[in-house]
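Starting off, we have a lone chain in the form predicted alone, written out as structure tokens.
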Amino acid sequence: MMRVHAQPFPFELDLERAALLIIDMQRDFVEPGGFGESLGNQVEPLQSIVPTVKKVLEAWRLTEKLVVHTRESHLPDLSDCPEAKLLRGNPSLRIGDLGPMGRILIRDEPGNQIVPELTPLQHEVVIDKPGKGAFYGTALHEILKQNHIRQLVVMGVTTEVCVQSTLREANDRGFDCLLVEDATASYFPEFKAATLAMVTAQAAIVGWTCTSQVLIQAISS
């Protein structure tokens, strides 16, 4: 066990039972021309965390512990994309439409791949998820159980949507979660700030947060 300086109080990290979970660092959300930008968002806040996510990922890889990447994605025939999601809002491109990086949020399309800086290694787990939370419609829980995981160190985008959904799902399933503050981002900075506050409120009701520097120092010691 190692004590990580975190909010709202120190997090007791057990590397033997912990996994790094990286949420949706895919081109469709992070790069210009993807789904995120088609919704009218500026992608720079998401791009800005890539170097930090990479530093944490590289440090975690040295521990040889489990790494899980997720991608929000759908089957080419959209049979796993409910109409309520497909028709939501008024984007310039909808899920399944052809964009600059292929069909939006469709598995195996160029835009649905993890950004090159964070390319998963061959032995790392990649979860394609049809929803916002990483547990819905996936084998994530079973994979974590098989690896005797009880703690999740979480990074990725967007803080208030897919990241928060996953944190809350994980909390309900009995996992302790540590969110890396400067390795998560939102298109709306105020939404990120609000999510961090909600996660740690009432004595870590959803989980803990810490900085990447603190985490890297802890796992490298």
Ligand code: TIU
Second form
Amino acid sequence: MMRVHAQPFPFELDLERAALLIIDMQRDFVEPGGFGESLGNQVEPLQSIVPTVKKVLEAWRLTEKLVVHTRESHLPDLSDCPEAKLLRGNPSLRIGDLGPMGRILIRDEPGNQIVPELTPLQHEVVIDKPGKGAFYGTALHEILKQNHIRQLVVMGVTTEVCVQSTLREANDRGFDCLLVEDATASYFPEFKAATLAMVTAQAAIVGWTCTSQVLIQAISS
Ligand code: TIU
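Next block: the form predicted together with tricarbonodiimidic diamide (TIU), after the form predicted alone:
Below: every chain and molecule of the assembly, starting with the one above.
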């Protein structure tokens, strides 16, 4: 066990039972021309965390513990995309339309790949997920159980959408979650701040948050 300085109180990290979970650091959200921009968002706040996510990932890889990457993606025939999701809003490009990085949010298209700085290693787990939460419609829970995981260290985008949905799904399944504050981002800074506050409120009702610096210090010691 190692004690990590965290909000709302220290997190007792048990590396033997912990996995690093990186949510949706895909070109579709982080780079211009993808799904995120098609919804009317500026991608710069998401781009700005890539070096921090990379630093934590590199420190975690040295521990040789489990790494899981997720991608929000749909099958080319859209059979796993509910009509409500497909038709929602008034985006400049809909899911499945051809954009500058291939078909928007479609599995294996160039825009659906994890950004090159964070490319998964061969042995790392990659979960393709049709929803915002990483547990819905995926094998994530089974994989975590097989690896005897009880704690999740979470990074990625966007804080209040896929990250928060995943934290809540994980929390209900009995995982203790530690969200890395400067390794998560939203298109809306006020939504990121609100998410960090609501996750840790009420004595860690959903989980804990910490900085990348204290996490890296803890796992590197
Ligand atoms: N739109 C938005 O903020 N997020 C998503 O659609 N997906 C994820 O958060 N990955």
